[in-house]
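The chain below stands alone, shown as structure tokens; this is the form predicted on its own.
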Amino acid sequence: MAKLGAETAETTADASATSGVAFIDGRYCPIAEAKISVLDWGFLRSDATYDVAHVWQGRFFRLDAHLDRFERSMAKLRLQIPQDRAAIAEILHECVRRSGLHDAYVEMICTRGVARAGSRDPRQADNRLIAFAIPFGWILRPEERDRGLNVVVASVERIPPESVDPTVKNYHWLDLVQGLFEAYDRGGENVLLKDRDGHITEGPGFNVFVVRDGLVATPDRGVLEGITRRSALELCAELEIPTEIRPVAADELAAADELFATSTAGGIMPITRVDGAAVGDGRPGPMTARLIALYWDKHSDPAWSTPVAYG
């Protein structure tokens, strides 16, 4: 890996640092220590980008996949910053190994930066890579999983890719904000958004895949390419269960034998209400139980993931 450099040795060492370590301003620092400025335009303008990974007992799970899409969520957006990809690495492995935690949700961020004073112009930005590591967080725990989420689909429209393109993962999140509070008002935990054509896209940091008649179906537009939506589709071919990347009416939903939902935070979740009715008998079904056991044991494949040097 590369090396950082000398200015990047400095850290604030206590114990609060067991509840997250951020790599910011070329410096290693307690999460509670971690600030930005609020001229940066990540703040002012959501001018940025990230990535999450995660670590489960001690290992990074696909870790090449999301510097993978950070690099060309970069890219996109235009944004230039000096670690190149080895440094990046090597900066998320340091922010969970000084954490010291097994089980971590960690984050890259770029964004545009500080731009020059009085300028409007974003090529006058120094763009800045903001990381940090803190403990693991669900959006369905594993205790959980019996229930499973209990899901509304909202009035809200999902902001269009023509405006902002969703496989750039960003922090345009109000039109999700504004459909979870019509999913609470409704009686939901959760919720899932339609675009301007009535087709499910996903909901605030997952994707969705129906089941029915034994194929498994995921939307194909407005949506993060998510690395677990992509892990799930590789388990269904590893499993010899037959996908489609498709527009997805919103009625299939009522109509699926079984639901399930994708995400960083929690791996594949089962979908057993929307919109207060039960999906099939209203407990989690069997394909999405194979899927959710195949996914946690690739956590100690080799092939999958790469452990974490805590030394």
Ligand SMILES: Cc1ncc(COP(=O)(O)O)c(C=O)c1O
Second form
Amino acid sequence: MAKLGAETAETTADASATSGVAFIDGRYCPIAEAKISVLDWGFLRSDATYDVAHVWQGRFFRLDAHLDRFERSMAKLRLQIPQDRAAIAEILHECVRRSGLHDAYVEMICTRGVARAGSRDPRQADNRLIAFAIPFGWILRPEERDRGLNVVVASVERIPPESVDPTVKNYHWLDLVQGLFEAYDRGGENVLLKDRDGHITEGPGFNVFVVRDGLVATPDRGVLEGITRRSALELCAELEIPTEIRPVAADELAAADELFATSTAGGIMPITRVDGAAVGDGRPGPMTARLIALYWDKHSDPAWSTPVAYG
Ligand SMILES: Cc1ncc(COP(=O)(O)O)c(C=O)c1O
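Now that the form predicted on its own has been shown, please provide the structure of the form predicted together with the ligand.
The complete assembly is shown below, putting the previous chain first.
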């Protein structure tokens, strides 16, 4: 299993590049210099989509799956950029290569761009691609990874999927951020949001899974179809653990044997408290531990990962 906990060192001689490299306006620059216009509708209206892949120990993890989702999201939002899929992949590799990072968080963004003066017509904006590689970041702090996350189920509802399609990865996070503040106020460290019917959806940057009597379930709708969620489901299949993708009622959390979150920013992560109460015995469970171990093992498997073109 890969070394977890302490982030591995970046192997770069260039200290100025250690915090990352961006591609913006057709050129590469240090991340600190990557700026967008305040008139870009990506900023003014959250009119953008994005995707986040990661590099672990010098290898991209499931980059194709991230590119598939990014292309699907752009098509659904009617965003078009001059770069094709191969060019996007090359830009991502180049950001990582130039950064020298071996554990990296690699983001690609397509914004609507700046509209013509006075125009409110989104068809008249030039859509643009931005990409960057920065050091790998975790949703959970090191102590939370060991003991599991303490979440609160917030009263604020997730934006309905009929309004904003959650399968398009997006920056409509006001509900999630308000939920986070509610969680902090109630003694939690992170948050899960319900939908209008009271079913669990997701948290800020992660999907959620419930383990009960050997069966693993995750919400079917109102969520981003996370690549790590897919990985967890595929790992369950490999381990012959039965899974269900279905509505998950809020009260299933308290009754669960184990809960875990999934995200590119950290992989599979135990949740051990919900609304102040312990999940199971209050410690990360054995099913979660098996999945975490296999997930990190897959990072060196050529079927799941590809080497970065460091040159
Ligand atoms: C709202 C939301 N749900 C779930 C996820 C997890 O998706 P993935 O596993 O592809 O990182 C993310 C990732 O940022 C997210 O923003």
